[in-house]
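Consider the single chain below, provided in structure tokens and representing the form predicted on its own.
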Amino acid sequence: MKQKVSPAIVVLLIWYAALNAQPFESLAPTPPMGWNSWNKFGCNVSEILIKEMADAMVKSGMRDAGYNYIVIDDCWQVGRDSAGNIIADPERFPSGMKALADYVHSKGLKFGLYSCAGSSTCQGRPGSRGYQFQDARQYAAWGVDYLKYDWCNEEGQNAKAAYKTMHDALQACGRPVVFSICEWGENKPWEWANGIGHLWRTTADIRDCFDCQINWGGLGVLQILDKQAGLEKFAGPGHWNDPDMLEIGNGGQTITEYRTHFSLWCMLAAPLMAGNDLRTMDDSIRDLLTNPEVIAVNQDTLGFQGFKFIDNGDLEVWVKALSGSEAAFCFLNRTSQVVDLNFNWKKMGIYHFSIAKNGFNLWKNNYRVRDLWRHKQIGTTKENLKTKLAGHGAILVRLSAIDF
């Protein structure tokens, strides 16, 4: 005989799991690394898509290197049921979202969903507006680790209420859910999505281009770069500005620009989701997304994010406090034609020049220059940095202390 569970039982099993569950502060302790499939396949997504690209990322060393979230984003919905439940594309998705984020889990990966506070997506497909807590229960029935959040077709909404209530919706279903708010930075929320999401989106969608903006929205690597100047005092573990996803190896920009696309993305401790074909990488995107010491910036555990130091115009330099008396600095060339990089270390040190929680000061101090990219130390802040910084291209250097 079938025995009845009294709802008293109920409301205390779902109490007990949310006691239990990992706080949601520690959720992200430093910016989260995957795949995402907007940047390239849009809304042509599939069961059979998502089980080559878990399978590939275990295949090509990116899960090793620190990614583990696989997400689909927009179009992978068709419509609700008659209880409101939320319905995957049969056809696209045959086996069911659990069966696919058994598979994902198998490999040791995460799972990640895409939903919008709209009352649809910006696909036209279902969005969550009145249905979060019926969503947020269905997703983690179905295993899902993480969650991006959209702001199409909000019709007139409070961005910072409609994001706290998914929020709430995701802390009573009983399941780590790392919560990524992607309204475009349209309404600053940098000064209140601490606490609310993990990460933030503080631009407009990115193309896959270096230098360029497009009428609708779609912005270049530069200019995204340029909207997070000002933004580093928002981040830190468990809270970060995302400039959105990594548009390396789409083909849109030469294997210089995606090296500097990524330094820049690892300094800002941004998010890295990839959004290439994994499968069909060529070593060299597949070399320069697993870098590991240029990952390292990115994952350092002080979760601080890097800022614009110098503005010289065509040349840049930006910088990074890293944890043990650390730091980055990542020297980029905006223009087009080759720069001659000609950096003396000591002048720098004049401005007394010092990065606060790590104790990593230029003027005191002796380090020694790394080269995240060639793997190689390169000299000390005892004499010039001088280098040739080809078009669109960035040097990025560690700095640790020789003496103290």
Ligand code: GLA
Second form
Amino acid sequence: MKQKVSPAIVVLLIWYAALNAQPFESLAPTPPMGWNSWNKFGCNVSEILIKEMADAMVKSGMRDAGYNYIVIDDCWQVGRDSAGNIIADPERFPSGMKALADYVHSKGLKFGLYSCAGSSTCQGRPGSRGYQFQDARQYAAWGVDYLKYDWCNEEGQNAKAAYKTMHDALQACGRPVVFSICEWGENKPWEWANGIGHLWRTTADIRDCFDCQINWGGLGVLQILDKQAGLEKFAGPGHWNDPDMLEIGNGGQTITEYRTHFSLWCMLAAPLMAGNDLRTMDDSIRDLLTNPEVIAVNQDTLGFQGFKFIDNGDLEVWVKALSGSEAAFCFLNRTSQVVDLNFNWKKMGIYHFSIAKNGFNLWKNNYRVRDLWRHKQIGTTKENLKTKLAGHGAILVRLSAIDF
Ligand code: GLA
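Beyond the form predicted on its own, can we have the form predicted in complex with alpha-D-galactopyranose?
Then the entire complex follows, led off by the chain already shown.
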């Protein structure tokens, strides 16, 4: 027999949902920061690993530096019960997802999961197709704060419609959830995903190499960077281009290359999802990932994505407008040889950063130049910036007005 729900209860439920609703855009006013299991651990995820990573996030100072999401990627799920409810692997997650989310929350962190718009995930686990609202309700009951939603086995669905369905399910689940679209840029999500997700992948998966392209898919840092040029106009507070997660600390690149990877991702206002083993990283990696001056470029509240300002082939200059009429400049050496940099700010001043409309103007004003990796003032824009750039290296500086 069907039961009727009284109108009073419906009104109460709507009122309760409205009370708890947080405006969509406000969930990611700056690019999300956190840690995700995929790049280092693949399918080898478990509650022990996640708890240890949450502990390490706090102990290493990563949480205090701004990293707050702990996200379990593919392979946590094994099937559905007879009612269609998604089941977490009982061997790897014996205490269940609710207990794990509670643990992560108790550390002052947020908890994220992965699913897929297809009927199965990229690793062949159950996807959410046909179960979007049921899954979203389950995530909310567990205490999920972030959902990464993939695009394998999509079976010819319309991408915008598929992601909108999960967006609607998350909006209805009664809990604020950051929605990370992982569609690899196949259907130009930057053109339609603002308002559907908070971030959207723009490319195939990142690989732990600086300059490489793998036949069967996967791109190095430079190859991903090249695909970001021109996308800057689509990003802003609450909606970010996602050039994929960080490989810093996973062993495939030099510390110089990792510093460049981080500098560029910060310039791009990219989500900063660490992908290394936080329990065992050495001090050089920890210092790199937690550099407050570099992170401040990424987290700047203006939400401006850096753009390619000069392309000399081997040498590129990227610029990111910052709040307070400031700007960050990143000088990138794409070659493996050392190059001499001799940069005349005044000559560059003829270019107008009207795109940013933040008041930064090299033509009219002089600026103090601060090296954000060395934590040092290195001159002003009245003089040329003269220095050596290491092979695959980058220099990241912040320009702030000189007080007279
Ligand atoms: C895809 C995604 C990756 C990761 C894997 C998991 O390749 O792009 O980021 O989530 O699936 O199977």
